[in-house]
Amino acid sequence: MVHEDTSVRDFICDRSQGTRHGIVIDPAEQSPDIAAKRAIAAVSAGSKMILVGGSSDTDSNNVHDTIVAIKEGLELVTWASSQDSVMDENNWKIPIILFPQGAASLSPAADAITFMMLMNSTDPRFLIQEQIKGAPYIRNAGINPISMGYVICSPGGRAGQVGKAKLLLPNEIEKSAAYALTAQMYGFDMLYLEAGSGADKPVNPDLIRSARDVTEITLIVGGGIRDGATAKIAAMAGADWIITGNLVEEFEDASELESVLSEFIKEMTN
């Protein structure tokens, strides 16, 4: 939970919490109402971060509407918890963070933004140009930036295609370490190793371990992780956060999603 005296960056980058779970909500794949229900189910199951964004078909309108719906839904549950002596309202104070495809997919309603460099993109747009476009908006809106190096690993999926990434291959162990060191030397708060949305294979745990061995920055891993056992492998390799997206979108029934994620997180952390 995010205490009032703790910044979102401090909460996200606190490695003393052990491996935590977060979800990514793609506004192009669900209505704001459905997104809010899924977010509430995930938080109830134990997820500690909600990323909002996607690699395509998102804009400021659907991103903003989705974030507002999620915030309103969580605020209602938080209020209800404050009226119930059995429930802890602090458990619902979870950060909602922009995970944008670019400067045209921002919202002032977010608690923070992953201000990222797609480190293995071959397109300057994702290395620096979108960041230059978005920085003035982020400052004027008062959104907290959390700097992040973003590395897309094989198979890469849609994110790799859109980002024109030279994919990090499963056997490029030393290169993974080099990316981690580079992220740290740039002063990034986090490094995200991403196999791609809906990937048939997750990030090779040796890539995670290699990055973890050379740096202490917060390490996020996502893509192709569909069960708690796979998440546990990534956690044991050194991931601080495990992110799931497609898994969340598979369930229309919120109670079923909550049950699946509860078991997922339990298996990941035990």
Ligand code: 1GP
Contents of the next structure:
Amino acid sequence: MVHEDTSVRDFICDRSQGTRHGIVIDPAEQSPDIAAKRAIAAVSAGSKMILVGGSSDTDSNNVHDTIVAIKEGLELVTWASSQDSVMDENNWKIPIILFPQGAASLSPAADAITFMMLMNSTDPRFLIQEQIKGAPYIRNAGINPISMGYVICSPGGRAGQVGKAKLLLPNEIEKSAAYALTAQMYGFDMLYLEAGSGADKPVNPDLIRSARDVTEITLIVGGGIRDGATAKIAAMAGADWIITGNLVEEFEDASELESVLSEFIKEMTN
Ligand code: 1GP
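What's the form predicted in complex with this ligand like, now that we've got the form predicted on its own?
What follows is the entire complex, opening with the chain shown before.
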């Protein structure tokens, strides 16, 4: 039986909370220790989801070690705040979610997995084959699947190349709406519009708006978002989640990262 705990999915898909911020940690880009420090800084700043994954150089070992380190780090802070009457321990209970490049980079320690179809891939591997490979493992490990349509928009970056995506162009407004409708008709929990990590331009807000206008699906937007003002534009267009990756990797110092992300989230939500 597929794991029935729907609490993580409900938390992620709850659209009543306004636009929230999440981070993506690429296990190939830092040690598990540093990843944990970054995750703690982000959660302390107000981030509400931690995705773990990357487009290349991830395998189940570095994915697993990274997830375990983040989990242990957050558990420690949760415990510390439970001993402190001023701090709310619930603020630290943030899901750690696998954001996999394929069936070879999974970990049973994750709270959930974005079980995704790369909807505009030209390769059946990313449409359905990796999913078939991974599904039995996901069931046996008891990881909660959160179904997701993943659409890579130009410029697309490494994710677009690796996933052999026929990129969604900034002017393909109706096509974006059609992808959103298709994702909803498949019963997917969420739709992720991705410009690619490190993109020089984020997803065109008109693509976000057209997807938002035709569906109630939870919308995630990421790629090339480096400041709160850009995040706010995506939020106003209808994004439920803004994901940043590179920004998090830029700071060695955790307290500096925390203050940059606090400012980012404040600007995004104001
Ligand atoms: C990757 O969209 C995310 O899936 C993050 O992109 O690294 O550009 O923030 P950035």
